[in-house]
Every structure is written in C-alpha cells, then in structure tokens.
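Below you'll find only one chain, the form predicted alone, shown as structure tokens.
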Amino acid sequence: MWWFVAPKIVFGDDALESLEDLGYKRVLIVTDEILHTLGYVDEVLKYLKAENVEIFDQVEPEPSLETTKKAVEVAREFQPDCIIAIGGGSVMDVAKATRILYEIDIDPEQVTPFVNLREFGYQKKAELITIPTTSGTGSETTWAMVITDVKRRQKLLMANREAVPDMAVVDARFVVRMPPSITASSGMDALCHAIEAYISPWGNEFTEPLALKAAETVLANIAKSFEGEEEARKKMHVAATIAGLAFSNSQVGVIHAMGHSFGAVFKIPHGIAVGLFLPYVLEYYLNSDESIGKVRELSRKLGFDDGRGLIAEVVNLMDSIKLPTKAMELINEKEFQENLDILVRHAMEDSSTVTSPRIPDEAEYRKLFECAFYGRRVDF
C-alpha cells in the first residue's frame, strides 16, 4: 500500500485572488527579509483578509535549526489558525516544520514518514498555505522539510504526511523578475526532482506521468527562462510544482543525498549542488543492470536514444545556463580532500540514499564525489 498526497493547488494568472475569502483570524506569515523588503508580503496582504497578522521574516538560505526554533517560538506565542509561507524552498520548509513543532515538543529528527504525529498530540491547529517565489523546489506540494544543523554541518531531512500544505498558490507574478542565477539553479532543482521521481524504485502509475511532464517542460524551457522569456518562466513555475508532486510521492535518490551533503558542508545553494551531481549519478546508474532500465526508459520518452544522450543534453544545458559541471569550479582541492570523509558519511546517512535505484557503498560514494570534483567519467 502507498499514498498519493497532494495539497489543493491554485495556479495561473491572478491565483492570489484565491486568498480573498478564506476567513482566517490569526495568520502567521513566514518569509525572508529580502522578499519582505521587495514588497512580496504586501502583494499577498492586498488579498488576505485576517483580523491579526504576524510576520516572521528571518529565514535565511539553507535554513538552520536555530532559525526554525525561533519561528516555532513566534508561532507558540501568536497561536495562528493559518501559516502562510511566501518564498522559496527554505521559507516553505521552515513554515512546514513550524506548523508541526509549534503544537508538539518533539525532536525534529523524529519527524519521519513512519511516525504518527497524532500520537504525540498533533491536531493541525493551523492550516498551511504555500506561495512559491522561485520555480524549482516543489516544496509547496511536498511532505519533506530540509533544515540545516549548523553545528554538525549536516542537513536534517524531515518528512511526514502531516507536513503537506493545505493549499499551494502558484502565481507566476513572483518569478517573472527572478535573477538569471536563481532561475538557473532553481530550474535545475526541478529537473533533478523530475528525473529522480521517474527512476525511483518507489515510482508508480501516479508519479511517472507527472515526472515525465515536468522533465519535458523543464528541458524545453529552462534556457529560455534563464534568458528572461516571460512565458517560459510561467511554464517553469508550473513544472516545478508538478515535479514536486511527483517526487514527494515517489522520493529522490543519490543525486539529492550527495547534493544535501555537499551543500551543507560547503554552503552551496541546493539547486546548484544537486544539479552538479545529476550527470555523474545518472552515469553511475547506467553502469548497473539493477538501475539502467528506468534511466533508459525515461531517456527514450524524452527523445534521446539512450541514457547517455540525456546526460549529454544535461551537461550542455548546464553550460548554457552558467552552472558548474564539476565541483572544482566551486571549491579548491584542499577543501575537498579535507572534507571528503564527511561528504561520504553524510551522503550515506541521508535518507535519500535508501530510496535510490542503485545504492552506493562507502567506496563508491567516495569515487562518485571524486568524479564530480575532477570532472571524470564514472566507470564503475
């Protein structure tokens, strides 16, 4: 038995108007300082009718456990009946974690797919609305929350069906002026979600069509979106949400395990980190009978002769949108070698590893990181 879990989704022009008649009395808005300053919160408040509004705008990129605890304290004092996240994946992850932790005193690492939070006293006192301002994370639809434990230099991957938002408002007005660099990194995140969702061992009849549609849309539009084409950005915004629906219900794999590890250790933005490992991990999958089938199947459905055609397309695409294709473009060799053991250990501990079509052992993870650093072909 498995579940397909999804929020109500409002999308298209003027999607924000859906906020007008919701009837909440106490709304906590979670966002970051930049988006608050840019007027994104004010844009939402035009439509939101609530008696009391509290704003928490301290979320940073790759949000920390400490920041999440601050948001939880605000929520416990304010007692909202609705939490609205306005931002990218970092903001939405903090909002999802806050919705749970403001009700129950539980170690964040205990928030897993296998725990019944109702047994801890969770009652869903606040509904959750997510409004993405980037096109990549898919966090507006998912049950996952990625929070960084700064002291351990490790990302905590929390996940539970109770974290799924009640409604996602996917309005492209927030992304038409997105900087090219964020357009590129968030778009690559969406592509990784779509590809990993399709090839996941937990993929199913519901997730595969969504993953395929998202991958097709991203491949066709990410370069044009990077160049600033408005229509392409609208398509990318919807594609990111579709990819979120797919991977949330089939899970991701080694690409994300390595990306989480690398991003936490070297403070690399998530989309850049996962995109970096995409071609190397796909090649690793192609070298094994246990994982080659789904990669080839997806590649052919996307119009490529085999998996290596898809890999070549991904590398060319990354070059065109100015994303690094090897880790030595981001960090020096000394930093890499000093932290290689940590990178391998954190990737092996990441829950995304166990949902991969091929699971690396310690030696294989080390080789994968080395290939990605030096730009070597994966031949094992």
Given for the second form:
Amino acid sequence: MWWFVAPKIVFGDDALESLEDLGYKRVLIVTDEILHTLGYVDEVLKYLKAENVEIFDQVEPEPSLETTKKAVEVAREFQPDCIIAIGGGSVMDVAKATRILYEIDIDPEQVTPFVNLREFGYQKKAELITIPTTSGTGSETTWAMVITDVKRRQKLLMANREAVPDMAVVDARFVVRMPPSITASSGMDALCHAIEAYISPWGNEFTEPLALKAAETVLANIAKSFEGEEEARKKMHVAATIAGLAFSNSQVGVIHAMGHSFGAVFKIPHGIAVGLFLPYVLEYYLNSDESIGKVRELSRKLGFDDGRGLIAEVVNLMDSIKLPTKAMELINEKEFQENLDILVRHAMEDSSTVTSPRIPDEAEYRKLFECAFYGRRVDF
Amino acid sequence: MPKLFSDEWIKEYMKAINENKEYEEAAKDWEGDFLFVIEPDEELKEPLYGYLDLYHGKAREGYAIDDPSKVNAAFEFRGKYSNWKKLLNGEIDPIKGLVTGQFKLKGNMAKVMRYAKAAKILVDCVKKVPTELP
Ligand SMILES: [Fe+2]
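Given the form predicted alone, corresponding form predicted together with the partner chain:
The complete assembly is shown below, putting the previous chain first.
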C-alpha cells in the first residue's frame, strides 16, 4: 500500500487568473517583506476576490519556530478560511505549518508523517494555496516543512499528509526576472529532487515518470534559464513542481541528507548545498551493486551511456551556471575539519538517509564529505 | 523453532541485535524501551505482546508479556498480525508501514525519525531469528 498525494495544480501563462473564481471570505497571505515590497502581493490581489485579506510578511530565510508562532497567532486572531503562500520554500513551509498549528495545539516536533492529525482534532478549517516564486523547492506540492528551532539550534523536519497544499498556482510571471544565481541554485535543487526521487527505494509507478520528465527538462533548460531565456525559465518553473510531486511521494536520499547538514552548519543556501553533493553521491551509488541499477537506468533514459556520463554532464552544467563543485570553494579547510563530526552526525540523523538506495555508515559519510570538500573521486 | 514473541524468541532476537555492529553504530545514543503489540485478526485470536529495552546500541532486556499494563514503555509499536507477517518477511518497510498507518507508533515520533536507520536494522535482525508463526 502506498499513496500518491498531490494538490490541484494550475499552471502556465495566466495561471493566477484562477484565483478569481475561488470565493474565499477570509484570506491570510503569508509572504516575506521583500516580495511584498516588490509588488508580488499586489499582483495576486489583482485577481483575488476576498472580503477580508490579512497579510503576514515576516517570513525570513531558514524560517524559525518563533516566526511560525507569530503567523499562527495572526491566523488564530483572523480566522482565515484560506491561506495563500506567495514565496519560495521558506514562505511555503511556514504557511503549511501555520495552517495546521492555527487549528490544533500540538508540539510542532510531533507533526511527523506517522501521526493522524485528525485524531488531534484537525479538520482543515483553511484551504492552502501555494504560489511559488522560485523554481526549485517543490514545496508547493510537498508534505514537508523545514522550520528551525533557534533555541535548540535544530531543524525541525515536520511532515504530514495533511500539510500537502490544496492547490498550487504555478505561474512563471514571478520567475522571469529572478536573479541568475537563484535560478542556478534553485534549479539544481529541482534536479536533485528529480534524480533522488527516481532512484529512491520508495519510488513507484506514479513517481518514476514524473522524476524522469523533470530531470530531462532541467538538464535541457537550466543553463538557458541561467542566461535569462524566458521560455527556459517557464519550463524550469513547471519542471520544479513536477520534481516536487515526484519526490514528495517517493522521498529524497543521501544528497539531501548531506545538503541539509552542510547547509545548516555553514549557512549555505539549500540549492547550492545539495547540488554540491550530487556528483559525489551518484558516484558512491555507482560503486555498489545495491544502488547502481537505478542510477544506470536513469542515466540511459536521459541519453547517457552510463552513470558516469550523467555525472560528467552534471559537473559541466554546474560549471556553466557558476555553482561550486567542491566544498573548498565555499569554506576553508580549518572550518571544514572542525565541523566534520557534526556534519556526519547530522547527515546520519537526517530522515532522508534511510530512504536512500545505499545507506552510508559513519565512516562512509565522513569520506563522502571529504571527497566533496577536496574534489576527490569517490572510490568506495 | 521458538514461537513468535515467546520469551525464547525474544532472547534470540536480542542476540541477533547485540551481534549487529551496524545497529550498535546507528543506535549508539538511543535510549528507549518498546512495547510491541501484534493485534489479532482472522489468523490470530489473541493479541501478543513483547517488551524490549534498547539502550545505547544494545538490547539490554526483553521478554514476552501477557498483560501490557504491567510495563510502561517509552514507545509502543502496534499492528495487525497480517501486517506483522509482511513486516517480518520484508514486504513492508517499517517506516513506510508507519506512514501508511499499517503500523502505529506511540511515543516521541521526532526521535524515531532521527533513528530511522536503526529501526530498519532492527527489522532486518528479525529475519535472522528462526520463527514459528502462531
Ligand atoms: Fe531540496
């Protein structure tokens, strides 16, 4: 038994117009200050016909539990029947958590895929609409919420099927002017989602074709999108959502486990952090009988002779979109060595580790981090 | 062959866990005891209960119990007999089983999430125990 859970998805030019017919009475918009200032909220309000609108624009990058609690307070006061997230992964994650915590008193840490929120009295008082303004996180479709507990210096990896948004509006108007560096890092995140979804042991008949389509589209368009080509940006925007659907229903693996750990310790943006480990982890998977099969299969379907061909292409692409392919381009050796134990421990404890086609032990994780730092080949 | 969830079976299971280096590594900071419950269905008339205390990468105590109220375990893992059979022969991944609701877990969920690898190995260890099904 398994599920495929997905929001209703409106995509393409003018997708925002779909907001005209929704008929909600009280809409809480969750966003960040920059997007608010840039007029993204006004763009949405042009179409939205709601009697009452409240705006919460305090979401920061790597959002904290405190911020989430503030949003929850606003929601409890305002009593929305719809929450609309306008933003990237951080905004969408806060909106997802807010929708749940607004309604029930539960320790956020206990919001895991294993609990039935209905048993806690959750009745979905508010629908959730996500409007992604970057092309990468896939958060508009997923069940996960990454919120940082600043006091405990820990990322809460909240996830639950009830968190999956009801509708995602995938309209590229917000990404055509995205800075190239964000196009690059968020695009790499989407590529990692697609690849990890495809090779995940939890992958299935529903997720596989989506993962393949997303990987194909990203490989063909990420460089052009980085150059600012509008058509390529539109394709990347849809591909990121498709990759989100794939990994949300099959999970990610070691690339994300290492990326989460590295990103948290050194405050590196998520897309850069996961992209960095992609070639090394693929090589690690190619070195074992238990994981080589799916990587090879994916590589061939993408038009490469074998897995090495895919890795070479990924590294080329990363060079062309100016993303680091070694951690030493981001941090110095001393910092790296001082934090290696923590990096390894966090990666081992990451919930993505267990859904990998090959699960590294402590020594292997250590070597993987070292390979990615010095740019060494993975020969184990 | 020892019967599933008999005292003898649990002792064999503990032996398999305690011989597993991978488990020792993955669960080296784990502290928490479990009550396992096999719920009856068409093939099983009465529920079966097992207790296992897992501590710092080892199983330090374990036995069969008839009255679950006698133990106050930090975690409770329960499911129908038909699903336990699938779990024991590898057809259900334990974490996936929790996500689909085929198994239910009481206790600190976030903690279990962080030790997912250990959970997987615990299930793998069961396969090393010769088992007579009820
Ligand atoms: Fe990601």
